[in-house]
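Read the single chain below, which is given as structure tokens and is the form predicted alone.
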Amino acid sequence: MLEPNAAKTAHSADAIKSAADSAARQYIASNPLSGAINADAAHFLPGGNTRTSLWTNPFPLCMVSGHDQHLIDADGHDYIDFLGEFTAGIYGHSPKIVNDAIIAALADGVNLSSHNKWEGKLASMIIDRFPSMDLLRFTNSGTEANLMALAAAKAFTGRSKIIVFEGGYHGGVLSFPPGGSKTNVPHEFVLGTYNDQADTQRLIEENKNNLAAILVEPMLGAGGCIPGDPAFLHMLRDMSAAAGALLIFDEIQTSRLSAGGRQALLGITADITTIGKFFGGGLAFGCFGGRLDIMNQFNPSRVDALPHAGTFNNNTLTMAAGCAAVEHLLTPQALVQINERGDRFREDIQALFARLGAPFRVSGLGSIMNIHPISPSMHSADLRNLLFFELVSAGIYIAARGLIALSLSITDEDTATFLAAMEGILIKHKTLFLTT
């Protein structure tokens, strides 16, 4: 027999489960041509998909057009996009000013075979913002921005060991979740915890000799939006250095905090700094810059030159388009601007969950956040799936495990009806969630 305690839970549990169940198929009832899109592309795709992170059970909402902050899906449903390609469409949809330079771009060729007329040029602007780049090199993905920084990590100290923190993700092959990831390439791993800085200095301290360097996200994105503690990001960079072993800040994400990243606020100079989505305009894109010594190491006019290669790593239409989104639109002052409206938007969202005793909490830095139920475990997935096909239903597309990314086309008006729309399911559900 169950103990009281333990019944309620138990009842607590069938009980989220249940609404969260009503609320998926109100989801399947509402968008029938998501649904028969993704079961016609099952037939070619595993399950419909090409991209884990898109997955949404029953089936994901397939969006058929995107403008300034709005997405059209299938159905004809409009939603206010909170989720801002999971950080890569800081621009909102199709700015102006990036569709042009794509399409001049696009009249005189789209692949030349030779260098062209942009890369230099978008890699001065990149340069110009981050001190810890005296010179980058370009990639189609920051995945391949991390996998070339490790390579250049080892080859410039010779060692073979890399350590990085649990709940990190650096790339579809550099991820390491709770239980870790059968995908991962055969680097020399060591794991450690996120922000003990204890655990960490000791993990450094026995692999010294051995170690290549620091990979580290200055805030965990995929792993919930957590910021790095500052005392902890700054042992890694003295750390590092005395055991002589490279920093490598992986801010594809945090770059967006200010001009010059995350690092640009700590007051840090990492030895190799990747970066990625959106300094290519919003197309395919990724970098990794360092150090001179580092770096040179890829100069092809050197005998012993490491090779990276890789045919679209220059192609026009990223380097036009990454030159005018950096120059016209990833000001230095939208960047502020962004940033502030989203340190409000987390404070309000987290008042709000105060106020009405919800079980959820948001963390974050500035424009990126998560929203997380703060339940046990028995209850999360059927909240996050709550709360997730509830604000599709309100018109309010996020991540399914709660990311939100603004983009530079959100407004205070856009941030108000998410927050109207979220006291509504808060309410609605207020009896459900008081038993949580």
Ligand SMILES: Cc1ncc(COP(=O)(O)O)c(C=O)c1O
Given for the second form:
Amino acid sequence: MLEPNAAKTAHSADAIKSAADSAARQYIASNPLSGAINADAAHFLPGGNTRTSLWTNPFPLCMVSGHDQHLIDADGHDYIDFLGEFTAGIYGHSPKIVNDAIIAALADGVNLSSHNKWEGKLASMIIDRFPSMDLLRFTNSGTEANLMALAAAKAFTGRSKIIVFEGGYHGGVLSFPPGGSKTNVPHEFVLGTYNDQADTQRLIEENKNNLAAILVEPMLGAGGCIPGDPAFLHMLRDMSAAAGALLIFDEIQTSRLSAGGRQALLGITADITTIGKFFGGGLAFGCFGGRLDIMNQFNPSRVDALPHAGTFNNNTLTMAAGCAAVEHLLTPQALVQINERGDRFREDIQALFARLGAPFRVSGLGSIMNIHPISPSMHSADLRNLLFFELVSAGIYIAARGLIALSLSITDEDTATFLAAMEGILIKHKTLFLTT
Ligand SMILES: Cc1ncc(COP(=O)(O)O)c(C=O)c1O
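Structure of the form predicted in complex with the named molecule (previous: the form predicted alone):
Now the full complex is given, and it begins with the chain already shown.
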């Protein structure tokens, strides 16, 4: 027989599951065309999906257009987009200045089989912002940028081990969720605990003779927007240098926290930095850059140069879009404003949860944040689903896992709309939450 408290928990878990199931049924009924598009695609793509992070049970929404901070789905619903393409969509949808740059580049022809006039310009604008980069190279994705950063570190140091952290995400083949990933590249990874200084010091000490690099996000992104402790990140800087290993900062998300990324805010200079997402103006993009001696390994005029080919590394559309976006939209001032808005928004969400006794919390930095059920209990997946389906039905789009990334198009009015919708949902389900 269950103890009284256990019985209460079991009861509330059942009630939350039943509310989440009911919200899912409502989602299915409201989104027949998204469901049908997914079912058709499933004949050709596993689960109808080609990007795992977008997967949502029972099927993901299919968006058909986006303008500024708004998205329209196949069934005609209009959403305020609080997901912002998992941080990549910082400019909002279809900013004219970027569209015009793409159209102008298109008019001159793509696939020119050559260097072009934009790649050096985009590189110079990025290098101006990141003192850790003396030279850089472009890739087509953040994953590729991290793969190349690791290759550069191993070749440079002549060593093979790489310290990474549980919860870290550096791409589809460099992913370290609890329980591991079967699709990772076979490097000699040593898994550390994020923000655990003592344990990480021990790992560095134990592996220092063969340690090529430490690869770390200054804030765990896909791992739930968990900021790295400044003292932890400074320790990584000091101890990697002492061990003769390279510090690689994956700033693919956090480079939007200031003009020089989180490293500028912390006063840390990494040996190699990777960026991606928005620096290509919204088109496929990645980039790794670092110290002169490390990056010069790739100078193709050297007889011993490391190869780094890639048909689309300098594709004209991305290079032109990146130049326009970084110069005109991703200004230092715009980044200050969006991150201040994000800090206020996060505090307001947290205050709402506290006022209503809701079983959620929000973590993050600046314009990137994640809503979590407070305790990782057996019903936290149902709590997440319930919140997601309710927000969608209120016209608010976030990631099912709780990620929110503001775009420059999001206004104070939009954040107020979000807070009012969230309050309505929490009040509607108050009896459920009070028993969790
Ligand atoms: C921190 C971080 N690193 C790497 C990546 C991989 O980038 P991409 O999806 O462009 O391959 C991501 C993508 O979400 C990321 O958030």
